[in-house]
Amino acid sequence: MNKSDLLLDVIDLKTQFFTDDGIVRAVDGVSFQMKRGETLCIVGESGCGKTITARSILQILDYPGRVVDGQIFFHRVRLVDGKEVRQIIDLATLKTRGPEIRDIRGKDIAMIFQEPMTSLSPIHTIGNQIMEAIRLHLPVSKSEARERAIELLRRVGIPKPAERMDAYTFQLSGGMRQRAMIAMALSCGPSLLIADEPTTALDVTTQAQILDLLRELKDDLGMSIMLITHDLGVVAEMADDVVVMYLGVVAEQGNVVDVFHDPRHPYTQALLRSIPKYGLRTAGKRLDSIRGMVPDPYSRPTGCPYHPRCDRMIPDKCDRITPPTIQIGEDRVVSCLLYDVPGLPTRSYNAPQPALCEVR
């Protein structure tokens, strides 16, 4: 990959959450690496993982989780007197309520929750809270925010924006809720928007309108999307590359076509045969679905973390040994012992502490 082309760098991070019944460690290893201008689905069941991974790079995790270990390097592009100056920061070594990572949060990375419900203010009003995210970062009057606020809520498909920056949350509908959080997040043009599950509780066609929406905002402004789901086929449609996540590691990671055409993991090829087929004949058959359900975190199994529920698991050897991240082609890599044979190189996450450089 060309390292101009390059936006996030995650190397094996490592997120746990420290309770009374013990350590949970709920992204354990996770690297992965994301491109300007792509989309990038993170893509498993609940529990494993995603949406901690998201907040990880954020530095937003609730207490009482922390970053233990790993790199998340997000390469900036700034300008400077005029000069476009590129800065390699590593986030995790960020203080969670630092400056530094302030001056990131909003600006250069932003976020849209799961729930717009209850991440948005009830006591204040939308317009109020998009208003605050464009002062916080940009130095701009109050009549230039309320300017570019309104024409925000316009650009994201919201009807009368004028009107809709005094309405409180709870006065919108739930499309029109994700919309507004939608225009938050663009308020300072992020150069990486992370999208958690934006389609949630919404019916089918508000969110085939909001994926158009993301789509197209992305062509426009240039901007890296990361979008969680569970859903497939909106990875299909909205994604360039996928990471498959199971129980905290990567299973899987590979350009969109070669995952979905080719599957490698066995937790990647039952996913995919658990979707519903168009045009099949169903009559008195039961669809397609996983066996068993993802471990409680505090009883992790040995081995290979998905072999409790893998159809092609070996015994005594899957259940003993951690698989390695094992690269099968040009950027596609898969955590499977089944592919655990001489002549495939594993993908070495040791990369140097990158230093701060300029582009001309």
The other form holds:
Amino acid sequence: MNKSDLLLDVIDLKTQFFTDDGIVRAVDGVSFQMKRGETLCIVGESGCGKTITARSILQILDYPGRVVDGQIFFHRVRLVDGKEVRQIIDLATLKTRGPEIRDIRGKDIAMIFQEPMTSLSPIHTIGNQIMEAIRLHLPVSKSEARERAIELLRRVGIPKPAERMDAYTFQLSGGMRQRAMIAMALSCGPSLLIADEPTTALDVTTQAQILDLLRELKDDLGMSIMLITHDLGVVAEMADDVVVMYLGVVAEQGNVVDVFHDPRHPYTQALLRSIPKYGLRTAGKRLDSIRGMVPDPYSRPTGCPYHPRCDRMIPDKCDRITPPTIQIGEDRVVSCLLYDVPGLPTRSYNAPQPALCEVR
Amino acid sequence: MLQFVARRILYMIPTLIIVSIISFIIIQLPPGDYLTTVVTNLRATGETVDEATLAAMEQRYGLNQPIYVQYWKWITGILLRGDFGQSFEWNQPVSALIWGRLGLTFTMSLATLLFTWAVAFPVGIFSAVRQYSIGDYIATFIGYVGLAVPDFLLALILMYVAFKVFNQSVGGLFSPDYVDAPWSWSKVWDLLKHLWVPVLIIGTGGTAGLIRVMRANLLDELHKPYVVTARAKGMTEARLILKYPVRVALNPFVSTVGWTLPILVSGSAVVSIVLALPTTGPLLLRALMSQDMYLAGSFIMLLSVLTVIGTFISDILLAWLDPRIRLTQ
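The form predicted together with the partner chain, contrasted with the form predicted on its own above:
Full complex below, order starting with the chain above.
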């Protein structure tokens, strides 16, 4: 991968929640890379750490969560006085409430959420909230911000945008709310948009419209999208690359075509088997499901976290040894002992070269 | 919004009529009337009362008429002439007795309300944002003590301390020189010098309660998704907390304004008696005990009207504050 194409390089990220009942290792050593201009889907069951991974990137974890280890290198490109300035910033080291991370939030990395109703303030107009996002990062006047906000609302397909500026969330439909949310996220031209299950709370037709809109915006604005979802249909439609997560670790990562056509990790295989397929000779057969449940966060299995549910578990190995991340192709990794054969390189992460680094 | 206000005003009219009827019925409920009290008192001192005098007094006060006639006379007097009737005990028009005291009571109540809010808001917000910090524990502890200590006890302690330590008399609202003096700037200054004591005493309980309410409301809101959204925009923590969750947490606060008004007027009676304040509380208590019908009735009526007006104000404030109430009818 060309270095200048890299947008986000997450290395061995660990996020933990220090609760009264013990430490929850919500993200336990996640590594992945994201290229500029691509759509990366993070997929997995509920509670496997997708959302926490995304929130760790922006450092907006709820108390008592904290990034305890790992690096999140964000390759920022900004135009300063017409000149391109490149910086590599380790987001994991920034103070959660400091000015550096706040300068990145909303400007370089924006986020949209699952529930547009509750994620927007119920007592402020959407215009107020969008203009606020604009004026936080851009030196514009109130009327310029208003112009820009109306333009954004029009861009995301809200009819009569000037009137909708003064609408409250409860006066809009679910799809319109999510469009307003997207408009707000786009307000400062982010290079990365993190979408945390943006269509889960919407009905199917609206869902398709929102996904189309996201894809269109991505192409027009040249931004990258990190899409968090548990819906493999959405993944197939949207993704360039896929990260499959299970219980806070990456089970498998690769190009969407490779992962869907040749899943390597038993978890990915099981996930793909549990999708209903139309037209195949499946009449009368029961749909496969993954047996068991995602374990309780306080009692993580030893060894490979998936081994209690895995059909191909190797006794006395999978329950003892934590599987390494194994490189099985270009940009393709899997974390499973089935592939831990001598000769295949395990992937090692190197910190970026000092020459390239301009970390603040 | 205008339509909303107009409708609320219309709703108030039947409520007020019913309130006035109920106030009148309530003051008629105890057996006997003012004359019975007078007769009992006279007999207790050994005097005899002859029937003719009693009949004359009955005639004079209109006590021999049917109750609805009495009510009608009373209410039309209030509405048409501002005449609340005659106080039997003081032998003065009720209005002459009430307004002066009501003005002082209102000044004191307003000062108490402002004090309560000025303290409860910041402390409540701090307590919620820094939940389980040392500051939160201290605020919570002081809050519970404030709730648990009865007002009159606090009044006694404060009076003792003021007298012993500062050699200052804290009873009343004015220094002796100013009690009967006409209003002047020095009299206002004198009032302010006395006002802080009852404000502090009456305000502690309310402040402690409001701190708890504010803390609980804000804790409910602090982890709502819209707060995370605001954080993801890059807002500073202080600004986003004040703009979003605090605004939403204000709603239950504002809706209690309606009850605050009458509680402030009547609830301070005990403290007022202890501190000998020239407010409405002690007067109401005395009027009720001596069955001074028109005086007591007027008080109860005024308190009820204050409740209705307070509710009206809080409704308007709530509608102004929260578009969900204003726009979804």
